[in-house]
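Have a look below at one chain only, the form predicted on its own, in structure tokens format.
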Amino acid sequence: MYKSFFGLKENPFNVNPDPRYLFLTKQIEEALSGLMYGVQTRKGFITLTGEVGTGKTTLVNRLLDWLHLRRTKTAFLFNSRMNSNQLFDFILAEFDIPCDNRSKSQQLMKLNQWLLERYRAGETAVLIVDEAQNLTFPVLEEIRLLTNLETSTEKLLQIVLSGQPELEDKLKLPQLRQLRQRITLRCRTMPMTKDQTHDYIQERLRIAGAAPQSGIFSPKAMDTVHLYSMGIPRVINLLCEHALINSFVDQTPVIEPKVIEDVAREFQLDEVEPIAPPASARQDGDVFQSEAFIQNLGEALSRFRMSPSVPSSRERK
């Protein structure tokens, strides 16, 4: 739509997690290096956390590209709203491990045998779970138990849990202390500084085919992008994409702050911050997402209905 007008070969601000557009800030480089190091040295459990839109999925895709070049066996679970039985189904399917038996013990034996074969062949197996903050306590406990699949010296399965800051909050709970103690590396993504926002916008324009120093966004416009996005890459993409569309419609070759302000108001970024409030200000709903809670609630209600000692409303009167 606007590509020829601005001299671009492709859309520079698509929200798809394209690894080509991964912008390596110091924090992103450290996170990527940490993930690579953790997998290479068979550290076992690694977490990747960061605010919504700070590039975790793009980072994971870059990691997957790197792993595939090394012929590493990978399982990527992007649907974290699953129960314990579904977890093993997904893992076996992703690793392409045949198992006709739906028994969890049989599935675990199949997985362990397959991991041992990979280990003896000098191969590494990596399980990556995206949006891990949504995992229930029972599923997290099953994932913890997977780290028991090991030789006397090394872990057979490398596990990466990627999620929002709520994942860190969840891992601090007493119920998950055993899992927390097994985490050997913690990697994080962070919002960008103002200078990084400038460089990020220019780099994405360059990759999309813009001429060097094209000046599509004025310096003050990029300052305004940072102001409303608070350095969150996904929000930067949103503001810049719609600014390009609006400027194309108006046939304005240079984007100024007012264009960004208009887009920010359209998406209510002048009213709602793109970053979640602190954990202390959020209502913790983890207990209500737990399989164990639902099961215990059902048992409690059954006992309540069957109990003869509970007086009726008439008796209480």
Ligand SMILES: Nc1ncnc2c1ncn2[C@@H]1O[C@H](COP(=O)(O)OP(=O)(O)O)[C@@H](O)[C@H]1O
The other form holds:
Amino acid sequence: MYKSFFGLKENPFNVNPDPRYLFLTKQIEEALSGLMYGVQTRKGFITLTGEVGTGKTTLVNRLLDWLHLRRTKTAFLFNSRMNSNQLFDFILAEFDIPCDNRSKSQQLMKLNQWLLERYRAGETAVLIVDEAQNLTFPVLEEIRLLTNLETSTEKLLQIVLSGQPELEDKLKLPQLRQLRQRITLRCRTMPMTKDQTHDYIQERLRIAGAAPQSGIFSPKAMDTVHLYSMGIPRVINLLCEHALINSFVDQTPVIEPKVIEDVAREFQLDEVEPIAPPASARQDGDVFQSEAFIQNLGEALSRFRMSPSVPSSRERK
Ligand SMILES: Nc1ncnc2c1ncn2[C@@H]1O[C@H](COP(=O)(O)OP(=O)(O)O)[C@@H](O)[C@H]1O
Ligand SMILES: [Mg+2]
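Now show me the form predicted together with the ligand, since the one above was the form predicted on its own.
Next comes the full complex, this chain leading.
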């Protein structure tokens, strides 16, 4: 509804992980080239971790686009709440491998056979699991066994596990030692710096059709977006989207800090707590798609609050 008012062709701050909108910061570029390099050189087992909303799924979607262009076979599992049987069912279905038998050993044999054929044909096969912090120990153990599928020199299946920092913590547990030892490459997504937040907002506006340097958001307003979002793209989108709506309602063509502050207050970003507030104390809004989302967001933000210098090389203990 606000599009024509701001001279836009589409909605610039959609929360979908649309790879067309991928904004390449130095960190994102590093993570993307790490993933591409890892898969291409058959590194075997790669992790991608980062706080909720920092762009992992968007990045994975860009990787998938790139892999599809290269006719690489991919299996993308985005529902990580599965048991071991489902894991094999999903993998075979995603790779389009016919198998009538539901016994795990038969499925594994089929998969191995198919991977060898791909390998002989000079093709790479990649398994990507998103939200991998939710994988259970038995499923992670099965994934470890998949990393054993190899020729004498190379891994047959490239595996990318993408997830929140809890994934790294999980992989540090003694019972997952063997899996951890197989990780050959670790990639990360990070919150944006203030300058990156400015560029990110401008770039999304540009892709959505705004005139160059359109000035829809004043520089101070973008500073305010960075302050409340702590550089987390998902929160930047949320603030900017609602700022556009509110400014359209008020018919103000240039967005100033006050508008952002109001939205932040509306979504209680000015007082985020480690635990999500009870539903009754919250405003309903379709942007908070699930209980888990707001809880994760709250936790992520509170962690950043506690250590404002977080970004660059933070290693979680
Ligand atoms: N580098 C980026 N470029 C463009 N949009 C991004 C970027 N990182 C995140 N986003 C946007 O932020 C939102 C959350 O990103 P998402 O990939 O879902 O994060 P995660 O999977 O880490 O929780 C999405 O709307 C996505 O489009
Ligand atoms: Mg995601």
